[in-house]
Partner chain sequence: MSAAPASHAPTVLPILGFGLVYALLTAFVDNSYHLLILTVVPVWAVMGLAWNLFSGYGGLVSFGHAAFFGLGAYFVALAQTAWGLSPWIGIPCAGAIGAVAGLVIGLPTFRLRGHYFALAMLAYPLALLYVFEWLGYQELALPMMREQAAAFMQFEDHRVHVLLALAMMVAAMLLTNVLERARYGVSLTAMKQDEAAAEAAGIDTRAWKLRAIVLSAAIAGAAGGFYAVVLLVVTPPAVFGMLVSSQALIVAMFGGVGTVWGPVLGAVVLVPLSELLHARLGDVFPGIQGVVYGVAIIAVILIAPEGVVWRWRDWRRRRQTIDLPSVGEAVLRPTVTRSASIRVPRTTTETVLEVRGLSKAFGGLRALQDVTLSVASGEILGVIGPNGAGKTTFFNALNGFLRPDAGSVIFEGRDVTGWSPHRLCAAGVGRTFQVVRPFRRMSVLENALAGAFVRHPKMEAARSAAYAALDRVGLAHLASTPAGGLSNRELRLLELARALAGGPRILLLDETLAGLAAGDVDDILDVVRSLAADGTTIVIIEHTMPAMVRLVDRFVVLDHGAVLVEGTPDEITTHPAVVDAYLGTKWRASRAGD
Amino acid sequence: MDFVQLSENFLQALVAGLLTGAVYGLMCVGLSLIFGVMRVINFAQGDFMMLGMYAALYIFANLTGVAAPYLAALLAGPVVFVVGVVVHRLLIARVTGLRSTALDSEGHHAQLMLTLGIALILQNGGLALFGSSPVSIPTPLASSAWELGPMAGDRLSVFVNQGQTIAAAIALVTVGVVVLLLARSRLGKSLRAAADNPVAAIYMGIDVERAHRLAFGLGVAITAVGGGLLASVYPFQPYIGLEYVIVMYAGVVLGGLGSVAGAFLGGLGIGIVQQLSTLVLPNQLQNTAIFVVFLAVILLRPQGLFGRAVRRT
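Output structure of the single chain, in the form predicted alone:
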């Protein structure tokens, strides 16, 4: 294999990694929002993503046109937002916020067990409702590509998948909207206040429990949109959340816990590493490459690439 062929393979994998990583980054932003505001490790995040995939599938069945898969992915967000708000109000609120201080080890044990239980309920409920057969959202754009080139004397061309490009663009716009929402809006300021100092936020008239409920709903909704975008590219089934929750946590920790921008870049990096690893590893070992990079970053920079080190006293 000559240098031109190696270059083409590398560029092709890099482009695929950037497009896939943008959607991963969107999913990581949802998880980071929940942890940043609530300080809750949500093991059910991948299963809320799965709900977003199926919501997009059923919404897509009632839409027409080339843009239908992407509109369905966006509409899946509000559906899962409502589910997230209900789950928080009935369950998550019992072991988070100021109530968690009355529980053993500040409620962390209860939070872990509860979110794990919710994950199992969503997985098995999805299996009962949707069945075990893999499904996907069909779109002609997923099998179409733009050609960049030819280059290097007509010997090198890079193909950019049209469906993945549109999904990545939607992911970037969604992340931009989330960043503006957190930075400029009154809601964003209340979420940041509830994250920084819940007790002081209460004295300032902020309903911290409501802020946590909205953060949880927004977090799972953002991840659901990412899942809906992936549904037009990859087949899925009720247990797919377990595969992607690993990717999400790796991206969030790489970017730095509590950093929205860092979470997106961490997810982007995970996508690039995953796709570049296919040049030297079989597909079954892609996650191995992810965790080699993950462990290397944690060894050299425990707070993540964009996190801030905290001095403990």
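The shown structure was predicted, so the numbers you read here are calculated from the model rather than taken from an experiment. Positions refer to the first chain, counted from 1. By rigid core we mean the largest C-alpha set that fits within 1.5 Å across both forms. What changes on going to the form predicted together with its partner chain:
When the rigid core is held fixed, the Cα atom of residue 293 travels 2 angstroms or more between these two forms.
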Second form
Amino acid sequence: MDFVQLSENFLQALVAGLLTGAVYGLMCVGLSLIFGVMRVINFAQGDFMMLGMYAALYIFANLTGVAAPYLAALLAGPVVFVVGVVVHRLLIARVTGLRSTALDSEGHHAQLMLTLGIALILQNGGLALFGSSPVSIPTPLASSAWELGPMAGDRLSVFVNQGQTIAAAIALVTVGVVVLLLARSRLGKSLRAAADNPVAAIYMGIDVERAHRLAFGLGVAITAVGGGLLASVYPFQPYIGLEYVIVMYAGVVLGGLGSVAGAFLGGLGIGIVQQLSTLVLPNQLQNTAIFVVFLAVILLRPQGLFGRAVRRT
Amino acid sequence: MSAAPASHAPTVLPILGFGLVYALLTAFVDNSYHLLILTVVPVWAVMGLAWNLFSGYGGLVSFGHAAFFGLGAYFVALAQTAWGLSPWIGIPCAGAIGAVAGLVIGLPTFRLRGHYFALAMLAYPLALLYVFEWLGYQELALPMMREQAAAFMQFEDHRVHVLLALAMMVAAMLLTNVLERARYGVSLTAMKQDEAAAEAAGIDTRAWKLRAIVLSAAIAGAAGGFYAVVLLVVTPPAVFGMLVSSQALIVAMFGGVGTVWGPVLGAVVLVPLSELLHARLGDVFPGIQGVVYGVAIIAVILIAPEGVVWRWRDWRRRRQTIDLPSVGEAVLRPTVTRSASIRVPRTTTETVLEVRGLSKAFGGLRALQDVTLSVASGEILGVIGPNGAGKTTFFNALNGFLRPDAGSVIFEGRDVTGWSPHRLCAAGVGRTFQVVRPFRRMSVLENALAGAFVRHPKMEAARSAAYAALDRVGLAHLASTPAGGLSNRELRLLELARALAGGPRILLLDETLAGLAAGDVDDILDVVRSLAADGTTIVIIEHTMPAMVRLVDRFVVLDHGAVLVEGTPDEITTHPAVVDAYLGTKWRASRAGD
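Form predicted together with its partner chain structure, per the form predicted alone context:
So here's everything in the complex, that chain up top.
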């Protein structure tokens, strides 16, 4: 393989990495929002993403037009938001919030195990509801691409998948909206206050319980939109959440636990690592490459690449 | 966990009895599906017991025991396929492989805490899952050995499998039963409640975590190997999947962590439930097993987070306390003889501890600046100074919690700068804490025991050292009381006893008198004096000046992290700089009349 061929492969993988990475970044933002505000590690995040994929699938079935897959992905957000708020109210609120900040490790263990239980129910309940055969949201755009080039005297061109590009653009815009929402809106301010110091937030008249509920709902909804966007690119089944929960945690840890912008960059980085790994590793080991990056990051630099050593949010 | 009885018989017999009853019931079952359930119940009980030996006692939650289970299962299957190795040899080897995996995973992962540890443990089995799929072992069937069925554990009568599984389970229960009463259980339980206090009490927390994960992983590996033989087919999701790690954790949590019976009870209830529901409803509800475990873990967390066994023990204990009239404490409280209230100044000058140029900064705050002092053998040295003067930081640098930026600590002629707390404790540096840090869920005796092992590795010797230490501080009559129920005075004495049980040469007492009533102060002062009289060197931080003046031989005054002045009580209380920096003008006024 000559140099031009090598660089074509590299550029192709890099573009694919950037496009998938943007969607991963969106998913990571959802997870990071939950951790940032509630200090809860949500093992079930991947399974809420799976719910988002199926929600998008069923909404898509009732829509027509070229934009249908993307509209369906966006509409999956509110559906999963409602599910998230209900799950929080019924289950998660009982082991989180102010009551658990007093409990050190044991409170956190209760939260971890509770979300593990929710993950098991969603995965296996999904199997009964949706069946085990892989499905996907078909779009003609997924198989059409723009050609960049030819460059280097006609020998090098890079193909940019149209469907993935649109998905990445929607992800980017959604992240922008979330960042603005957190920075500017009253809701965003109350979320940040609840994250920074829940006790002080209560004294300032902020309903921390409600802030947590909204953060959880928003967090799973954002990840669900990411899932909906992926659904038009890759086939999925009810157990898909497990693969992506590690992808998401890898991204969030890479970006620094709890930082929203860092989470997006971390997800982007994981997308690039995953796609570049295909240049040297067989396809089945893509996820193993992510695990290796994930373990390396938490062992060597647990505050993340973009995080500071000590930070509250 | 309660104080260990002299004989193990009362706890061993129920385990053997349970195994016997289970085996007898098996004799009446010949439906092969029911026999399979009867086989996997003990397998998951063993997995729960393995998880419990590490996470249940030690408190570091593992979401990744599937890594050990899966490696064991694949080893047995591959060794039989490739080399014709019998599972009779393969399963013990699978245990050894699990142990090695535990060591390899534990060494780097124990640097992580809390969330990060849990996430890392989740990643290991999932990474292995993809590796084994890539290696092409999507479905590995064990070759049938009709000629030598028994030599390859492929018995015609599946009841033999039940008995083998049962034997593993009973062995794991007996092992847990022994370990929970031994140094293993006491050290891990102490670590789970307060890792820093455990280190200061001489427990090498890192070494115990490694021992625990190696042991736990070995059992999980052997269980995985046996599981492969029972199912005859190994697939990556079945042995490395999320449900494997979850099941180990859930059966233990359901029954009760940190107990012998908890994981077994969890497996006996949950495994048949999920299997039978799967058999009934599997075709309409394919994921029902996972849903059962999900619901079980949520129910346990919300309704009885401590598990069934602990619930039952609490209920039984409450009934017993109602039945038994409590013995008046005053009757049992031994009288501590009061020694003279003014100490005879010591004359020996042999140096025990020498601190040279010790400095420590936190960012821009210089908490310790070039502290130099020496402590003579048998001396009582008082360290005083305003809040934030660096007194506790000084202790933390002496007992190894902090590594100083510069300077050295020489203890009995050895340079011990930068040693870990448990190593310093073993060398003879004992300490107590400003805010008491007892192991609240353990009995008074077990608290002292946790501190005794550093000097007496043998249980009997440790037990007598612990009793002696409790007797010395006057808490022997409370030996079996949970530490969580003690008064502040008793907690202070308990911390003292825990430090004493390790036979310290020097004791660092951090505001041991804080928050005590006048009468209680005298109790503690008497103990401290009698310790010094027996040759233990004491360094004490305290704000209560009238008590300190009566107690100490010499004062060191710290201010802004530096030694302001040192001298005898008389010199210090009249020193103008000390009065300005610390004692205040009221003190001057009140002393003017003396």
